[in-house]
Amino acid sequence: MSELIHQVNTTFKTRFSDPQVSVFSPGRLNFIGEHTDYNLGFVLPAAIDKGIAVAIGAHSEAKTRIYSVDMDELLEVDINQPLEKSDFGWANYVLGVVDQLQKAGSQLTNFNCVFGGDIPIGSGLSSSAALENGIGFALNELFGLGFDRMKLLHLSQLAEHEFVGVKCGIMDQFSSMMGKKDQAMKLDCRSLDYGFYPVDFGEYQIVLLNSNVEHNLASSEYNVRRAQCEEGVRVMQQKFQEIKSLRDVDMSMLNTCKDDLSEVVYRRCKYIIEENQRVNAFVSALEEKDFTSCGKILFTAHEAMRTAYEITCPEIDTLVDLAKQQPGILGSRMMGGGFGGCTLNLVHKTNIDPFIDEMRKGYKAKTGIELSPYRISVGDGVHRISS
């Protein structure tokens, strides 16, 4: 993290001057609870020690200049004029946040901004939410806008909905903004109540394995899954008027409406109901230090994502299948929106190095793709850093 922060601040000084505000905005991992957030269910995420560093400074010139260190691309735009989508994909996350701040009544002047990250894009560690939160937090600090963290994370979500065009749930922005070091967060995405649980797996440790694939289905199929869940709710409301989201549905209600739902929509809804149950079961097992049960839940969750929600891909399934064959493994599953990214693996600490070696060899042999392992620490949410 410190190397990344130094690089971003040094780049800002070289291109512009000394930054007025520097921020670190973390990515997140999610222990369990995929696609439940936009169905107002439960999730169990945590902020991590990888993320986005942002350096920023105000000026009175006619253009805002935003430089992406990783892409080596510079965007120049006058934010006092109507904002339009950029050809730079990353820029729309930044402009979307500026747009939401302005809609919320903020008076912004043009500014200079440099950012860079150490979250691999498409890894399922939510680089997009980290960027949105980092920009929003930095501008809030720079211009003294007075928004609290809860307001900022909601603006980040709206930026992704309205400017980027992905109808994401609240989990990514929430965990990146509100995370605590060495703590997992159980978040109720309906009430936004949340509680923290120490991340301690005893003799076991989380290892992330990046498949280094990202299929272009990810964004479009994400929106399809959301629409399918909403269709299920609409159908079931005809018999159960109290239903507002799949969070309000149990298996008895779903089965009562089974004949009214398409086979695909039924499976999508069943997955969400059972995934909420898995989140609660995982938290209970974590509290009881029953790590074997935690691992079984991970394997079960992956199979459900593969067959019921259909958001995995051959490369990810290969990783989970290979993990099952390794000694010292308790559980493995895909993490994130789907169709690529990382698997989350619960591995005995004495087996981590041979586990990674065997997974590298097996994955390369079956797919021809190199594997990227990450040993992740759980860290704090978005915060200012010294420049």
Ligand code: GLA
Contents of the next structure:
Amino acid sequence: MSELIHQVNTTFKTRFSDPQVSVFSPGRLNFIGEHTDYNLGFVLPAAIDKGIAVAIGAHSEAKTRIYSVDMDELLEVDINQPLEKSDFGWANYVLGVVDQLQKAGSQLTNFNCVFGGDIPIGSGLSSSAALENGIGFALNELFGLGFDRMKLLHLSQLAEHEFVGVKCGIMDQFSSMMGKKDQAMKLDCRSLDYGFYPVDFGEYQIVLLNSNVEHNLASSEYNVRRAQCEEGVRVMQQKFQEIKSLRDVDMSMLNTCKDDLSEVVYRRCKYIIEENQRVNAFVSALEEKDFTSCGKILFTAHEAMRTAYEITCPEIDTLVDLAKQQPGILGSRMMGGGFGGCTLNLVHKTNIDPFIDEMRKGYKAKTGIELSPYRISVGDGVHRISS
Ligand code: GLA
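Moving from the form predicted alone to the form predicted together with the ligand:
Now the complete complex, all chains and molecules, led by this one.
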């Protein structure tokens, strides 16, 4: 992380002058609870020690300049003119946040900004929320806007909905903004109540394996899943008026409505109800230090994402199948929105090196793709760093 921060600050100094504000904004992992957030259910994410570093400084010139170190692309735009979508994919996350801050009444002058990251885009570690939060947090500090973290994370989410066009839930922005070192966060996405649980798997450790597969299905199918869940709610409201989201539905209500729902929508709703139960079961198992049960829940969750919610892909399924055959593995599942990205694996500490070796070989042999393993730790939410 310190290398990344140094690189971003130095680039800022070379291109512009001394940055006035520098921040680090983390990506996130998610132990369990996928696609439950926009159904107002439960999730168990954590901020990680990898993410996006942002350096920023205000000025009174006619153009804002934003430079992406990783893409080596510079965007120049006058933020005091109506903002338009950019051809640079990353720029829409940045402009989306500027747009939301302005809509929330902030007066901003043009500024210079340099950012770079150490999480690959599309890896399921939420580089997008890290970027949104990093920009929002940095601008809030730079211009003394006075927004609290809760407001900022909501603005990040709105930026993604309105400027990027993905109707994401709240999990990524929430965990990247509110995360705590060495703690997993159980978040109730309806009340936004949250509590922390120490990330301590005893003799076992989390290993992330990046499939290096990123399907462009991810954002379109994401919105389709969301629409299917909303359809389920609309149909079930005919029989149960109290239902406002799938959070309010249990299996007996779902089964009462089974004949009114299409087979696909029924399956999607069942997945969400069961995934919420898995979050609660995982937290109990973690508290009881019953890591074997934690692992079983991961395998079950993957199978459900594969068959019921249909958000995995052959490469990711291959990774989980291969993991199952390795010694010292308790559980494995795809993490994040779906159709690629990383798997999360719970592996005995003494087996990690051979595990990674075997997984690399097996994955390459079956798919022809190189695997990228990450050893990450759980870190703090967005914070200022010295510039
Ligand atoms: C993406 C979204 C999140 C969440 C996950 C799936 O990361 O941004 O809001 O829905 O997918 O759990």
